[in-house]
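A single chain comes next, written as structure tokens; it is the form predicted alone.
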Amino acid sequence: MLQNQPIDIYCMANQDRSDRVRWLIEELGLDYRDHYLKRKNGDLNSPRYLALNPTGRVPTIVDNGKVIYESGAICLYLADKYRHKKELAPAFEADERAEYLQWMVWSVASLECVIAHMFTHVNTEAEKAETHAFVKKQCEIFQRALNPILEKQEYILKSGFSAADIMLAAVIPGAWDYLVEPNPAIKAYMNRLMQRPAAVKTRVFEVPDVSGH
């Protein structure tokens, strides 16, 4: 299975949800091209982009003519398709396949959904306090899921580093004070992942610059 041309990544910044996609592609050793869209210029609603992604959101990739959007779906697709390059997804018949799928989906459907509350607009200090209390409480629940695993192994799967770690690590910093700082095992896990050369190269953990986007 050959990659005939670079994977096109449509995004607004290096640190939007395209970060996890770019990191995974770099780990797989594939070529890619970034296409930066600007909201203020109407790029997300242009006929050309809507033909690729009718929701007008990012990221979207084009891989040898195959168009895919939703970062979780993109990473599932890439890790499976290019498994011959690097085994970042358990084989379909592997015992860990179910756990892998669980964490790939959990990272966006549960964890990221909760963290998103931190970035919603609130009108008063009371609303802000209520939002942070909600996120803190949810993170205490999440700790019950993550800590027992990360206290005994370096990565979320016993077999080692996988695309599931990329998905988790790209989301977790959004609740750093509540999820990482109180938990040495999660903090050590994040430090390991943040030091990976592919993560450093793709600037996943830099503070995003969204000016002009």
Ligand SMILES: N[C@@H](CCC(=O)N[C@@H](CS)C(=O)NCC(=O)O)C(=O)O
The other form holds:
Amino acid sequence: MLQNQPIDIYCMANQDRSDRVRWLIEELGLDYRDHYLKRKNGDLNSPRYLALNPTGRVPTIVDNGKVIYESGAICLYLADKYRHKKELAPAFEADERAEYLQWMVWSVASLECVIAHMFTHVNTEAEKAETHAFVKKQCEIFQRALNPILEKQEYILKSGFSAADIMLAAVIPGAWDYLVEPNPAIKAYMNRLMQRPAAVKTRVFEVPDVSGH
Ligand SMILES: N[C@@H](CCC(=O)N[C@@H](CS)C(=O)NCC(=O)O)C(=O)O
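Okay, that's the form predicted alone, but what's the structure of the form predicted together with this ligand?
Entire complex below, previous chain first.
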């Protein structure tokens, strides 16, 4: 399918959950334009933005008139739709399609959701300690799932780099402080991914400037 217009990305910063979307779009070689919204200006709850995304969150994309939000869903959509540009999703009939879907969904539904606990329910010191212990325990379980794979192959799929690596690499840094050391396989994996020209160009791993938000 031809791309008639650049994909519009609505975000607050390159390092919010638009990071994985922009990185994937760059890997796919597609044109895009960023639209930076400011929370403090009420941009997320403006009638114009709510008409695109009634949840008032970012990212949202508009691709040739098609509006879609939810970062994992956007990446699944783009990797399939533009597979002819670059194969970053296994074909529907490929055996690895199952693992691919598993990691695409796991990265957000299991890993990112657990990490997000650290930003909620932490009003008191006791809550903070309890949440920290919970997240640490979960991260140990995540390591148990990822390590045996990353110890024997460079990417999460045996066939090579895919959109699932983008999803995982965008989320793993949030778990960094909770991982059990030594941790060579996940570190080498992240180093490999952080050096990808598309990740560098889209500034996924830079410290965000949130001063204007
Ligand atoms: N599960 C959603 C989460 C979207 C989300 O919570 N985005 C944050 C920014 S990363 C947001 O829009 N927060 C609203 C706010 O900060 O007011 C996704 O992956 O797209």
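Residue numbers count along the first chain shown, from 1. As the structure is a prediction and not an experimental result, all values here were calculated from the model. Take the two forms, find the largest set of C-alpha atoms that superpose within 1.5 Å, and that set is the rigid core.
- Once the rigid core is overlaid between these two forms, residue 122 counts among the residues whose Cα shifts by 2 Å or more.
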